[in-house]
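Only one chain comes next, encoded as structure tokens, the form predicted together with its partner chain.
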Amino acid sequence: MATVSLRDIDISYGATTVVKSLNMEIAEGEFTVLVGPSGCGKSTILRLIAGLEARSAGEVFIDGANVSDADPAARNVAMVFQNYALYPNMTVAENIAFGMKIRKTDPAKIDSAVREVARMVGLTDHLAKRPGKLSGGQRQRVALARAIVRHPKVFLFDEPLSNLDAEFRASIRLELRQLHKSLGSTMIYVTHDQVEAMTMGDRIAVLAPIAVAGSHNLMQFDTPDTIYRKPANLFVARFIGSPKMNTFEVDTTAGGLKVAGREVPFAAALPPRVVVGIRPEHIEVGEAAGPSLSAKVRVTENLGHEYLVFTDTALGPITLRVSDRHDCPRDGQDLTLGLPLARLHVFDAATGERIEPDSAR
């Protein structure tokens, strides 16, 4: 169990900057998820914490100790790699025991430790097999066992579920959460799957590539709830949520926003142009306590428990989710969409930063 701090981290490969001005404070026992599109530097950050990647600037602390220049082995972190990185020439038991053998642990101790961990992750019957004879899920467990057996200060996971099929992913996701509860260890988990991020993280760090974000990668670092309800900027707003949040750029007036020709009061100091966002699940069919607009249904998708309705409006295409308690709108049907005021997100069109109404401050 340990805290992890990243302070003013920069990482570049030659002329390309991958990570810039990264600051994160991870609490003891926290399950932190790093999420972001491909190439935003998630793996790089994880490898930096492990000591496998060199930084250009900044410092890394584990448990308050500056480990910026420490050897990977000295950091006492365990990493589960995307392709598991199991040693193919060794049996499952030897894979789990490798680190202890290197450290010349007493063989009797190694044996009991391997058995205990194998029991924890359900590998007892497979200890004598080579990784090549195991299924993807079992390999995943070996990688996990190899990490657990070391009692590391920090667990690092780099997209550990991405090679598994969807059904299996859901069950391992749950197991990992339970493992985190029972071990109480600090865990840092990389994924580009936002469902994994939302369901697993105590806190989520949303990262953007420097090419998109400019001055720093970390777009927001907060609880799943806050990330969803109060995305700090347009990048987070559009990245988290499926289907994506609807956004449209509008003018402002002295007292509010101009949405679809109507003035919507919004008590805040506003720039001349703002981006208004609303999630598909918050749009109502019919009038609502807020602006409304007329829409024409382009196409619908029936997901069973709900419908996704894709419409065209004066503000551009708008997607909404309609629960199956309503009838599914027909293609080409005219609808009135209500945008509840309380559900609107407002962002500065120039900077992309969130603007909160004064009352909420």
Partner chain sequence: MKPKFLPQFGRYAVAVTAAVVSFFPILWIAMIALKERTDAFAIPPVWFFNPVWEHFAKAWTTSGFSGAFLNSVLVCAIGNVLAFAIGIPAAYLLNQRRTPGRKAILVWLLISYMLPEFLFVIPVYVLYQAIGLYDTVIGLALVYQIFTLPFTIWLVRAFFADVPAALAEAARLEGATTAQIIWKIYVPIAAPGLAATAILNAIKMWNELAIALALTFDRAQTVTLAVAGFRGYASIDWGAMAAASIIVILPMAFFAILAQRHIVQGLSLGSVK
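Since the one above is the form predicted together with its partner chain, can you give the form predicted on its own too?
Just the single chain follows, nothing else.
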């Protein structure tokens, strides 16, 4: 196990800046997920930690040691790639053992380690097979086993589940979390899938492309619960959550803000324009303890365990979740939507930064 510190990191390719002013402190034994859209620098950051990417500025520390200029082999990290990177001419056992053989480890120790890690990831019955005879999920387990057998200080995962179908992704996701608990190792995981981020990470780093973010990529670094319940800015609010948070720009008044024709008191001073957000599951059908507005159902989507209802309102399109199929609104139906005050998020329309709803009276 080891801590990982990224301090004032810049990464540029010519005139193009990919990562700017990045500061992150990853705790020992933590499962940290880097999530964000394409171009936000998440895989580049992972490669930087591994020593496969050059930085323009800043320093990288692993377990307190400055490894900014250290060779990849000297960093004691193991990386699991999206495409598995297995040797097709070798058996599963040979693939797992390859790194140990290169280091001239005692053959008896290699055999013992391979069998133990194969048992850990469920490959005991497949050690004599070659990768071509395995499913995608099994090949990913081989890649994991090859990383585990090295006992690295830090595990690095670069979108390892993106090539798997939904069933395998859910299965391997669970196995990775159980593996993390059993090993207690520091793990850094890159994904564009917010479900993976929310379900796997002890903490999540939400990243944005510099073209969108401006001065730095890191939008928020916190627990999944905090990021979902208290997004630090509009980018995080709109990126995390499926369907995404409903947002609409409103005017402020001397005493607060005006939503759907109703003034909402606010104790703190507000800028002239703010963006109000509310998650689909927090909207109520009918009057609520807060603003309400008329809506017309455009279409509903049946997801089995719930319905998504897409409506048109004076504030723009609004999406809500309905869990009870018997109360699901019908296409074309007129509704009253309630926006509970306690569920509203408020952001500065100019900067996108969160304005704490706790200041509301």
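On a predicted model such as this, the values are computed, not experimentally measured, just so you know. Only the largest set of C-alpha atoms that superpose within 1.5 Å between the two forms is called the rigid core. Residue numbers count along the first chain shown, from 1.
- When two forms of a protein are overlaid on their rigid core, residues whose CA moves 2 Å or more are considered shifted, and Ala170 is not one of them between the two forms.
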